[in-house]
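Encoded as structure tokens, the following chain is the form predicted alone, with no partner shown.
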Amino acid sequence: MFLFFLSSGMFLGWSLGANDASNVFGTAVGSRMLKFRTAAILCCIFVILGAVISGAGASHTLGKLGAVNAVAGAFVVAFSAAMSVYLMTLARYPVSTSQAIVGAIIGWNLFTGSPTDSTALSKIVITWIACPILSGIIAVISYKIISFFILKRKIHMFKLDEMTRYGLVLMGAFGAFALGANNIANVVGVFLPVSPFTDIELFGGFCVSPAQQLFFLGSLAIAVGVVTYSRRVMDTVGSGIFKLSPVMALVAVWAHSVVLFLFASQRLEQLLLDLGLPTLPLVPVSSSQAIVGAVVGMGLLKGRHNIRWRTVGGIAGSWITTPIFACLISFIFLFILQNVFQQTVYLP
């Protein structure tokens, strides 16, 4: 019966892939860097390993804000979720997968009276404002930096463009393993209180926890959406906001990957703790806003006519409306599977 409320997850997960990996190759795949097979396959890989090596720390976050504790309240949550996201990538906008799940679960309480964690809601919306506006700063600087470096080496513009084309390689793939470390929190992180799956063990001594077997197939989930649905949501970002340069879609792409990340190391947090540092919150930042942040930075640099304002528009108001849509759709499935499919959504 868990596979079967766990489908709900892998919808999420699908509908994740369909419309993030646009934020990891859509600017490549936009500028003709990078055919749309090879981004596919590229992101597939990264993100799966992404989601099982690095998953466990963004979880814990978004686990606070709201403990579902029963396996047909998770159904709906990540449903409401996934329903939300794949309305907006019909509607060809990146939106945020993170705001997604984080309005399911704020429905969720709402619906059973359970309490919304004030410190854990905040340190998300804060991530919400500060995400753009770090991505579209790392983009304006990195930028500077390797416009400068091109000029005073005299890079030439065939040598330029072959770098540039393997940078992109790199940082699609730095982009899937950071989408997955911090996202997977997203797809299947209200499963995980009520997960019944133990421990296996593998040669080796090499051990797979529970934790990591859900983020492998949610990972799985994400992979199908990238491979199968993505493509739409790619023109919008690479070419639909800002006409990008392949540098600048290079740019966009480790701006947005750095932000990501930033928010998802766990040892990162470590390293910072014992240098005696401030931490960055280990949350599920919106990968959309990273990326639109880093455009929109790099769009500004070169002038502000030149950014499609009415797209930038719609993408901000696709991540107003996409919680307040998770959280309606969250209360009222919850009643109706309560209510008339009589199952158990909430345990005292």
The other form holds:
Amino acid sequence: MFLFFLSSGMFLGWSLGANDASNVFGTAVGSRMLKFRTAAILCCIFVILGAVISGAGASHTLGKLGAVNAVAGAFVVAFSAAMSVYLMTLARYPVSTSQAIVGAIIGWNLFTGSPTDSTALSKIVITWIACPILSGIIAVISYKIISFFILKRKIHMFKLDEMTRYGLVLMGAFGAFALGANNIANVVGVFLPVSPFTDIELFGGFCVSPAQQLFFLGSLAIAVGVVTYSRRVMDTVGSGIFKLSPVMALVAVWAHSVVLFLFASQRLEQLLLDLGLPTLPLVPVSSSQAIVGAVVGMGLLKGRHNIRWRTVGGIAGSWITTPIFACLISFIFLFILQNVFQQTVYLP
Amino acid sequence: MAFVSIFKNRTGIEKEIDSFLNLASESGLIFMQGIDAFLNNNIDSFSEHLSHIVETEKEADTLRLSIEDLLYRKTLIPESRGDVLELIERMDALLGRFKGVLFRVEIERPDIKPQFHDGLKNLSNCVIQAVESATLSLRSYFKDISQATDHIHKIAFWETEADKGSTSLQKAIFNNNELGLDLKMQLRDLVRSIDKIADHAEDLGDTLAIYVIKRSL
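Alternative state: the form predicted in complex with its partner chain, after the form predicted alone:
Up next: the whole complex, starting with the chain shown before.
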């Protein structure tokens, strides 16, 4: 029965793969520097690695927001988020899976009368604002440094083309890893408290935790989404907002990946703590916001008339409607599941 | 493996573009030598230069086709591929024009009076300087884009000089009462066809200036 309920998480994973892979490789594929097939294979491998190796960090914050304590409730929460992301993907908008899942959890909280942890919520909402701004700033600074380096070293056009391709592959792999690490919490995070999985020992002593098993299943769903449906949104990210040069595409993926990594890495958090520096919250931030922030940042650097503000407006609008939409769907479906199908959607 | 092969193609195409631009530069020098030889009435030498420029143009054509093939088959520089092809084709057309003028001289064998020799040499020099600047600007476009604008500026300078030279030469031709109208018109057409090379070099420079802005980081 758990596996049936987990199917909505798989649906959400698929939606995330279909939508967010475009954030990692959209600029590379859109600028025709990488073939879609190469991008999809790399993305699948590194999303799975990121989710399984480093996925735990961001899932804790999501758990604090609302501990969905019944498997049918988790099913509806994941399903509502997935539905919202899927509909936005159909409209070709790079929406945020993080926002969808947060909206859906709040829907569950509202339906069940559970309190929403305002500290966790404000932490998440602040990162939604900080994420695109931070990504834009990182993109602009990185772009300035790289342009200076290219002009100073007088790199031949074909050499630069070659270096950019290698860079896109490396950054794309890093981005996919960071996406898996940061966003896997959105996909299966709500199932963690209700998971019946137990530890599995592999190859004599190597232990796979229940969370890692869930993360692996979720990342497989992401991989299927990448392969089957991500190409459409890649076109919007690659050339819809602002016509990116290959070097800009590289910088956009870099800035996106850094931001996702900053908000997902427990090791980095520990390092900052050890150094006595302030830490960044480990929150599932939006990969879409990060990439759009980076692209808009570089567009502004080149002169704001270059940006298609109508597209940006559409994307930003979808960032507001997605959590509200997910919240509403979640509330309605919880009502239906509880009253029509007689399922327990929460434990008092 | 795929990346190793892309790397090989890349070094290959870099060499081919360099060789192509060398040929463009060379063809200007051959053209100048050909005109000199003709004006000195050294027809054998002129014929040699004509054959040389035909060979050079043929070689450049082969390189151009190979560059086009590599760019499209291996999807190199997808962003600037169309621009690069246009520039290479325009440069190839300049080579063709050098060859065309020498063929015109070979076919028509115009009687060019000594008083026009300096003017014609000066015009030819301005034209090859314009083409040389175009070659340098194209090299910079590939290797050091910040320098490209400087060379583009020089193309415009030499084109203006060529226009001045062409105008004064045509005036001198038509003010000469010893020449018949037929010869005057024949010489005028020759002068115009040489001047046209500088005009086309300037067109290439204008296009390149746009592509430089497009590609500027």
